[in-house]
Structure formats: structure tokens, C-alpha cells
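Just the one chain here, the form predicted alone, laid out as C-alpha cells.
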Amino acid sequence: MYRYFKSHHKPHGGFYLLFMPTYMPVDPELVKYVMQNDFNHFVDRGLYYNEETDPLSAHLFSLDGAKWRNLRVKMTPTFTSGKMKMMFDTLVKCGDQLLTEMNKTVGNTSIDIKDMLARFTTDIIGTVAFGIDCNSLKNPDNEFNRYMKLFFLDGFWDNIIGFITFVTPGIAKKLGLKAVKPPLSKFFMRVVKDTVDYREKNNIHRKDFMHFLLQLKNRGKLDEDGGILKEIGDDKESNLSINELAAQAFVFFLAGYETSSTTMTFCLFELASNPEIQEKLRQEVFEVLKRHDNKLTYDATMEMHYMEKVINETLRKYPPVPGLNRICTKDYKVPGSNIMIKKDTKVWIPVLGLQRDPEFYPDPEKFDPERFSEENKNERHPYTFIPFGEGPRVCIGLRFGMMQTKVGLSILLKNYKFSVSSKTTVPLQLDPRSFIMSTEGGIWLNYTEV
């Protein structure tokens, strides 16, 4: 749709998803528009949730209105580079295992890399989110594994669900529908439960993220002093339920499980796909680590610059989510036009079609982390590229996924050189079923010790 428009000169178009009229802006100033400058109109996702019969529904990413910027205000906080600095010990402990296990089959046979990225995530997401030893990279059949990938299988009924949930929302709530499967929110709500109980019954201070959770369910607000426990006086109409905490522990975990491993994926492929670019990080990885004690530190990622732009580049041609979606929450005229977007119009932000438009990025299918240095940067656009979103709903945890995505490379390209295995069908052909960027058949990819 978005080739369509551009070629036939139309700063945007519209298009029917079933029965329901959806506008996208094709040119990024009207992208901003929509995104940042008149946010106003354009507050919510328009997506399905349900509070009282799928919990885990109702989270930050679904919540709109006043319910979402009430819990976004709440949230903001526990994403601050302080937040980060606490948690950084946590992702390097699940990089040790990531080695253990790579050096299994060193330089011995392919791997599926997704696979091993996906267990290394989970991990992570894992003992951050609830300070719980997953362990799936020693055990890729353990129960965290099992229903995470639970929630991206779909079946033929699933598929018609989600489509019902993603085109008309309102029928689905009124129909009953669960976009979380129940087997899934059944164990995610235990869990949770479970690590609430054991944490408030022995007040357990934790650096991670479900600390941060529990402090606003019970205080209402972070407090530096670490405590999570009641206090006399608290303003019990600001405290999150057990329920929003599980649906932000929920959406914490898929967001951080599968975003991330699917970068670190498709960037590892890349640089095994362009030996030069991979060595010329390796090399910036050493004399970082260098200047470090030869320990992986915060400090020592955030000097990791060509890393940025590699990573950057990344998700330039291959945005974990290709579109995202916005309502148009009151009538709104077009900037530079006669036209009106009607209240409860779909928006679609094509990301994707812009960050592999070659009126912005020249040859779009060369991976060229260039394409990011400060100069070239400041040529284009800002909104032609927006793998995290932008503006007020930005996405929050745009730190913390940076911040695991460089702990993962870091470790693995010190350690190994990397290169395509013939299992890797090439040019990649993307899955058309996939919510989630994801080929067909995998990326395998051959490793030897540097």
C-alpha cells in the first residue's frame, strides 16, 4: 500500500482492513503529525482489551485514554538510565550461560540462532521481570519457554480471533473474546502471584523490574529507600491492582523476549552476511572492553558507537513490528489538504515502506550502518525511522532493549566469527503469517572461536 501511494505521488491514502476505512500518511511530516504534533487526536492504539475477562490484556502497549496515560506516568520511572545501571549485572550473568552453551557446538555445526537468541531473552526477561531462574538455555523445554512460545503459535482459530480482536475490537469485547489464550494467562497469573506472595511475605528487595511493580502497587510511586511495603497514608487510588501488574509484567516479557532476540537475529545474519562490517565491530567491542578492565560495564556499552548504528541499520530494514497502528480519537483535518479524518478512523504508520524507501535510504536492501552516522542522520527526516514508535507512546522500554540487544552481541562477537550456513535460505523470505518480523526457516548460521 505504501509503494502504491508513493508511486502514484499522494502524500497519503486510505484502504479498507475488512469493512473498516484505515488512513496512512505516507509522507513523514504527516507521520509526525500524527505521532507527536497532534498526538491529541491520535491518543490510542484502537487495540482489544478486556479487564475483566482477559487481565492480561490490559496493558500499557492496549490502554487508552486517561487509563493509559495515568499508567504511563506511573510506569516512566522504571526505565531511567539508573533503573538500567541496577539491572546490568543480571544481563551479563545470562550472557555467562549463552557462552556455556555456544561452547557446546563451537565450530562443530550450525545453529538455528533464533532459537538460542529467543532462550537467552527469555532468561533475561525472566530474572529481571521476576527474578526467576528460567534456565531455558540449559533446558529449552522448561515451562517459561514452552508458553511463551505458546502466545506466538497460532492455529486456524487463533488467526481468526486475533483478527476479530485486531479489526473490531468493540464486537470482541462484546462477544467475550481472549486475545491471551487461557492456558498462558492461567500460568503467567500464578506466576506473578506466586513471586508477590513470597516477595511481600519476606519484604525482599530486588533490583529488577518487578520491584519496581511492587512498589507501585503497594506505595503508588517509587521510592529510592528500596522498601515495598504499605505505609500509613498512601493514596490507595493511585497503587496498581495485582492484575495491572501482571499485564505489565506480561507485556514486559513478550515485548523484551521477542523484539529483542528477533534484532540480535537479523543483525548477527547481516554481519555474518558482511565479514568486513563484522570485524570492524569486533575490533570496537575489544578496544571498548579494553578501556574497560576487559569487563562488560553500562559505561562500556554506552561507548559502543558503531554498535548503535549496526544495531540502528538493523532495525531499519527489519522493524521488529513493520506498522503500527493509531485511532483517530476526534475529527481531525489533514494539514495541507480539504481532507477530514472521521472520529474512530484507523491510522496505519507504515515502518517498514519508510525506513526501505529509497527516496531516504538509497539501495535499501545494502545493509550499511553508515547510513547513521551523525551527518547522514541529520539529512534525513526524523520520522523515516521509527522502529520504536515516537512521540508520547514512544515505546518504554526502548532503553532496556538496547541495552540487552548490545550485552548480547558484545559477548558473542568477542568470543566468535560468524558466517551464513547453507540451511539459511537466501535472500531471506519473511514469514506473511508472522505479527512479529520472522523468516521462514529460520537463519542458521555457522560460529568458530576469534
Contents of the next structure:
Amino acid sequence: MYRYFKSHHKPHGGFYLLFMPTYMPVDPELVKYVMQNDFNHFVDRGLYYNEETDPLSAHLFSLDGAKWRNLRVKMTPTFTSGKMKMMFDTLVKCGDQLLTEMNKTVGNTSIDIKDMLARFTTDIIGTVAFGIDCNSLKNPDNEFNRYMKLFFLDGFWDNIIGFITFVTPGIAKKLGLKAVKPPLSKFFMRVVKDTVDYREKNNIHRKDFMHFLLQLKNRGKLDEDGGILKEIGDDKESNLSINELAAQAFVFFLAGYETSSTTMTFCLFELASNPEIQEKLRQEVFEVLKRHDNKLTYDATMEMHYMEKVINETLRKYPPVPGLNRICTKDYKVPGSNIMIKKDTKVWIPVLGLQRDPEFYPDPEKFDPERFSEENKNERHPYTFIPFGEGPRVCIGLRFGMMQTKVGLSILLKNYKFSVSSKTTVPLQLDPRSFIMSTEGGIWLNYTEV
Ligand code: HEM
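With the form predicted alone already on screen, would you show the form predicted together with protoporphyrin IX containing FE?
Entire complex below, previous chain first.
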């Protein structure tokens, strides 16, 4: 659709998603109006959620209006760089486990790299968001993974329910449909309640998301050095309920594990296809680690500037979320035109279209990290690169996503050299059925010790 409107020299266009009119801004300046300048007209995503019958669905990604705004304000301090630093060691520990698993087959066989990295990010988010060791690197068939798979199952009825909840959230709510299947919901609620009970009974103080969520539940605010039990003077009004806490841990999992493992997967594919870029990045990892006593620390990752460019170029070419949605929450006149967008009209933001547009990125299929040098970045409209979204609804986990991607890549590049296996279909075939960008047949890589 993006290319169609663009080839007709239109700054925006419209189409029907079945019977629903959908507006698509094409000009990055109009994208900026929708996401940032006139955000008050486009606050919501218009997704299904039901706090009463389907509590895990009522998370930050799906909530709307004042409910979303209040929660976003409360949750924002959870993602400061100080909090990221606190969680860093947990990520490195999961990285050690990743090495142990990778070492088992090094030099012998090609691996489905997405599968391996998804297990790595599952272990990370299981530890920091749920406070549990899911051990999916060691044991892929663990209970946590088995239940999570339920979420993504796409049998006939799952598809029908998924379709109704996506297209007509209001009807889904009236029909009492559930986005999170009851066995999965039951499992997650139990895991969260067990962790909460254990930590509260023993006043456990850990440096993870669960700890911050517990502070929000019991004390209504975050306190760097504070515990999880209520203290005199704590704000009671804004406390999270146990269901709200569980829903946020759930969305950290949903939004966090696949986006980051997808980014690492495509990045390693491009590095395997471009050995000189791979080597340049490996040299940067070695040099930075040398300055930090050979220890992977938060500060070390912040000095990996070439890595930042390589990850950004990966996110440009393969944005894990290739299209973003909003819904018009009050009538809107599009600036510079007579077009009026009516309340309740869906809006689709063409991330992939913009990021592979030859006008902004000449030779867009070429993987070239130098597109993200300061000079080159400054020459482009900032809304031609929006892999984390933009405006007040921008990804809240951006820092965490970047951090775990950097940890994974540093560990892998320090230890292994990658090349593309003949089992990978090149050029990559994107899977049109997948919401998160992925390929048909997966990405298989060969790897040897450095
Ligand atoms: C490379 C990794 C990641 C990518 C590419 C990514 C991408 C995105 C995108 C495109 C959005 C929608 C933004 C918009 O509509 O403007 C989003 C929202 C969100 N992401 Fe991420 N994400 C990543 C990692 C994470 C992580 C690690 C977490 C949590 C730990 C997370 C939690 C969320 C949440 C809660 C939202 C909803 C925010 C709101 O509506 O207020 N994401 N993400």
C-alpha cells in the first residue's frame, strides 16, 4: 500500500480493512503529526482488552485513554538507565548459558539461530519479569515454554477468535471472548502469585522488573533503595492490583522476547552475509572489552558505537514490528489538506515501507551501517526510522531491548564466526502470516570458534 500511494505521489492514502476505512500517512511529516504533534487525536491502538474476564489482556500495549496514560506514567521509571544497569548482570548470566548451549555443537552443525536466541531472551525475561528460572536454553521443553506456545497456537478456532478480537474488539468484549487462553492465563497467574507471595513473605529484595512492579503494587511508587513492603506515608491511591501487576509482567514477556531475538537473528544473518562488517564489529567488541578488563559491563556496551549502527541498520531493514496501528479518538483535519479523519477510523503506519523507501535509503536492500553515522542520520527526516514507534506511545522497553541485543551480540561475536548455512533460503522469504517479522524456513547459520 505504501509503495502504491508513493508511486502516485500521494502524501497519504486510505484503504478498507474488510469493511473498516483505514488511513495511512505516507509523508514522514504526516506520520509525525499522527504519532507526536497531534497525538491527542490518536492516543489509542483500538485493541481488545477485558480487565474482568481476561485480566492478562489489560496491559500497557492494549489499554487506552486515561487508563493507559496513568499506567504509562507509573511504569516509566521502571525503564531508566539506572534500572537497566541493575539488571545487567542477570543478562550476562543468561549469556553464559547461551555459550554453554552453543558450545555443544560448535563447528559441527548449522543451527536455527532464531530458536536459540528466543530461548536466550525467554530466560532473561522469565528471570527479570517473573522471577523464575525457566531454563529454556537448557531444557526447551520446559513448562513455561509449553504454556507460552499456547498463546501463539493458530488452530481454526484460535484464528477465528484472534480475528474477531483484532478487527472488532468491542464485539469480542460483548461476546466474552478471551485473547489469552484460560489454561495459559491460569498458569501465568499462578506463577506470578507464587513469586509475589514468596517475595512478600520473606521481604526479598531483587534487582529486576518484578521488584519494581511489587513496589508499585504495595507502595504505589518506585524507590531506588526501597523494599517491597508498604511503609508509612506511601501513596495508596495509585497502587497496582495483583492482576495489573501480572498483566504488565505478561506484556514484558510478549513484547520483549520475540522482538529482541528477531533483531539479533536478522543482525547475525546480515553479519554472516557481510564478513567484513562482522569482522569490524568483532574488533570493536574486543577493543572495548580490553578497556574494561575483559568484562562485559553496561558501560562497555555503551561504548560500542559501531554496534549501535549495525543494530540500527538491522532494525531499519527488518523492523520486528513492520506496521503500527492507532485509532482516531476525535475527528481530525489532516494538516495541509481538506481531508477529515472521522473518530474511530483506523490508522496504519507503514514502518517497513518508510524504512525501505529508496528516496530515504538509496539501494535499500543493501546492508550499510554507515547510514547511521551522525552526518547521514541528520540528513534524513527522523520519522523515516521508527522501529520502536514514536511519540508518547513509543516502546517503553527500548533501552532494555537494545541492551539485551548488545549483550547477545557481544557474547556471540567474541566467541564465534558466523556464515550462512545452505539450509537458509537466500534471498530471505518473509513470512506474510507473521505479525512479528520472520522468515519462511527460518535462518540457519554455521559457526566456528574465533
Ligand atoms: C528490539 C526490541 C524491541 C522492539 C523493536 C520493540 C518495538 C516496539 C514497538 C514498535 C512498539 C509500538 C510503539 C508505537 O506504537 O509507537 C512497542 C511498544 C511496546 N513495547 Fe517494545 N520493542 C522491543 C522491546 C521491548 C521490550 C524488551 C519490552 C519490555 C520489557 C517492550 C515493551 C513494550 C511495551 C509495554 C509497549 C507498549 C507501550 C505503550 O503502549 O505505552 N518492548 N515496542
